[in-house]
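So this first bit is one chain, no partners, the form predicted alone, shown in structure tokens.
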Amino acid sequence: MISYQLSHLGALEAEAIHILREMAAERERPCLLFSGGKDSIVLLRLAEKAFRPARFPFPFLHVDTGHNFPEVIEYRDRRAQQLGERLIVARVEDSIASGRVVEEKGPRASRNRLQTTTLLDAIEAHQFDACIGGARRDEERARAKERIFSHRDEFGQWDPKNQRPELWSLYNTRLRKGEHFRVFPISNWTELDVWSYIQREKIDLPSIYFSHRRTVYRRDGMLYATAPFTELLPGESTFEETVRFRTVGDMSCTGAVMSDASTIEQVIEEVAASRVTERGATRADDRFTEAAMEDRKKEGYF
């Protein structure tokens, strides 16, 4: 008898592909949340392996704050076109214009927290019953409470105390009218796993994930990229620094890290040596309170 043993990445890949196929078999109107960030880029490669040469059984959905990194938006559009898949862009600016949300003002203003309303409105408008996301359990404490098939009620809200057991990788995918799932195929991956998979699969990424010179300013111990909407506080000034981004999101709350890592191999070395999670190091929106992420997730955030 011949015995086959999967590698660590092979086992993670097989689990994620199984989850994607299970979701496609059980839900009628899924979508894939695609931001152009590395985790959702990995989801695209997994979806290719799960469903190609057929078309994906879902469109892409991106909630665009209007304050995203230009390099990431360019990558998002280019990748969707290359794959020939449908991209739906839900814009926070439209939510502001329609009065659904009120835009913050001042130097610390951010549209990041406004995304929840835009996302929930898009889910309702398109009647999505499953949203596939690239969240991982090692990112943040609230993320660690998620199930792989994470239930949301008819208001799009998450109750961490009322989630379904997933023993032996069996998933309860039943829903009542108006409810939906957030599905996380790479829940069991780490940041290092993601980068190792990107290296193995030779996946192209937006350039901001690698070392480059950028005009930045320092605030609350973090480095932020300047943008047309940037308002500096008294005493703040801009300067050039060699940086890269570990995670991407709204520019107003996503910090850079000083880094000379210009190749995937160098990034992997850097990530392996890091003792701070990517969100803990570079996402200001998680610093409002100890339970900032959990509070937003209960309201319907990603």
Contents of the next structure:
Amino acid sequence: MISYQLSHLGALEAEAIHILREMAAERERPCLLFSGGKDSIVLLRLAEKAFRPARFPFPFLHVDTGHNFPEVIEYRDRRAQQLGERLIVARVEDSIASGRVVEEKGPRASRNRLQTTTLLDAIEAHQFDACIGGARRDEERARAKERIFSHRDEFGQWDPKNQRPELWSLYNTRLRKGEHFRVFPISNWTELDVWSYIQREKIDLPSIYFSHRRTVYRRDGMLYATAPFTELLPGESTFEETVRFRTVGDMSCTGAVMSDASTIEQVIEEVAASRVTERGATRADDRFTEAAMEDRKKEGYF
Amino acid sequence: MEPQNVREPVAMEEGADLLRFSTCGSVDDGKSTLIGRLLYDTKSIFEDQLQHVEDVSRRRGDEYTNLALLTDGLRAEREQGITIDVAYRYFATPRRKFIIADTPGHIQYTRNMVTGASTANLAIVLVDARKGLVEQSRRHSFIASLLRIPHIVFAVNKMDLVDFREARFREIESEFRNFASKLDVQDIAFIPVSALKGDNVVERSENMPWYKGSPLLHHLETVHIASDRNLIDVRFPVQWVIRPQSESAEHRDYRGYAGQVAGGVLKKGDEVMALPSGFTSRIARIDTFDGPVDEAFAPASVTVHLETNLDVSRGDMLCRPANKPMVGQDLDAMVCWMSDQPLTARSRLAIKHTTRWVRAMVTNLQYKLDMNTLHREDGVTQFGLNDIGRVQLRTTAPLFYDEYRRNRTTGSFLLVDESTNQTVGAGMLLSEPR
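Give me the form predicted together with its partner chain now, not the form predicted alone.
Below, the chain from earlier opens the complete complex, with every other chain and molecule after it.
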């Protein structure tokens, strides 16, 4: 006898596909924010499930800080080509060159915050009215409160205290000109759900998610990869370590974890047993203040 | 808190499913403590999250680690020590993954409670064992029944403060059963707990040997939800038409109707009718990215191919010729109003129902409910923020709908203000108006 009950991953997948199709049907100019990270990689598979055999009704947009992991950039280009979909790259370096933002200086400089301007400029230039993102509510406190169709005003700002109620699976997709949505189809997934889905779907990932030898330095208790732009602080030194990355962001603020997990099964085992959240373990950008993410999101960050 | 209760691995069993539940309770009922206890005792809290809560508790001068802070996400909530908005929390046991919609209980947040309840399979209503049935509990239970949450758990909390006495628990239970008989709820459970001490939350309480039922978590893990969905009435609102723009022979004639099954079981070969046209055809194939399937049931997202080429587009609905939804422009509904701007007769609004948008005018405000006594107040001229009542509407185009109690997907709608684009109301359809 058939049980007529979807598994928990099946139910999450069905919800995400529904969200993607609602967005495609009701917004005129969507895009998918593709970073080459595992969450946006899962979005690509969900988009295949929602729209194939037709082409995706949106291009991909990547905000390239110029400080990304080369393995991830390679993956990004390869995946876009495999899928035969259009990739738009917005570069923070262009925002710096045109004077829209000013590069931070010194060993602690990061382009993480500068990305917001580049992103909002790209949204305006292409007149995108919906940007699909891979954010999840389990990632961070402010995100736990965010809607699936999350409204941004004409300045790209999020107003957490004035969000539209979101009921059933009915999404209010209406906007005024100049405003846009951030749409989060995997809002209800946890980190472990994402990994279990990657395993179930046999999805290929950038190599940095798996254990490898890398030259790193230690700062504020975290291990960072050395990059051509790295400036060490007095007392810091580089050394080789066996690591993997749990999240993928700008090299300047994404920490590595020591790990021997070299297969998806081993990664899942490690994630399931992890005692620290992925952002807590690896993201310097959330550490500034208690409400770091809330503040950045209000400004228009991912 | 003992560090050994920090997160441990969960290996989910084959076939583990998903349960969404909402929690409602007022500030002092211990709701956040209960959620904190569930997360903590199931070892779902990460070290850095716990560290954060401890730091903030200390800074605020709390005498104990305030688990409520785990669910307060926004700066304003932490500063004011209140929950403003629905927060979603996640945890899993080998049997199930759980999504908690944690909703504030105060009357001024009724709309948030309705929001959290709209997707829930189960509601936990917190009751203070010392106070018993109070106005808040009536309101919370009523909202759960109005939103057709199939399972309600009354968690009689703070049993430690009434010396774990069975008599007190039974007294509250009978008081609630009496009240609940007026509500339309399929399944009710009563569990005596102490969220603060952990009695009957995850572990069975040794302090209440007289209680023979399941502890809360075991109840959540085993409550039967498979038959909550409507598997009888085939309803497939078309969301998106897949038509590849390619010259390849394989896809030249591809025309698939994509959507999420809202009711019933679609089977290959079944005769179906498309609404509004009324034309019939048969299901030639049910596609997914992973290949064709023989049947599909709610809430699967699939692509349906018909044997003949009907003109079907987004907003249309597929059903069985002998089992059609109601089709009409005159609607009778219970509405929860969510805006500061009042709802009045003659109000003009946009409606989103399944995959359709239509315009509507309110033709009559029939009555408003007093949320504490559940008495009907006739002759009202407007609904204010958080009011719930019965209204009649006239739409510009027909909707294909079912009674909300029969199908939560085809029986629900949003009301949207076309000048501000705000979602201003939530509606649940009643049977066909006279």
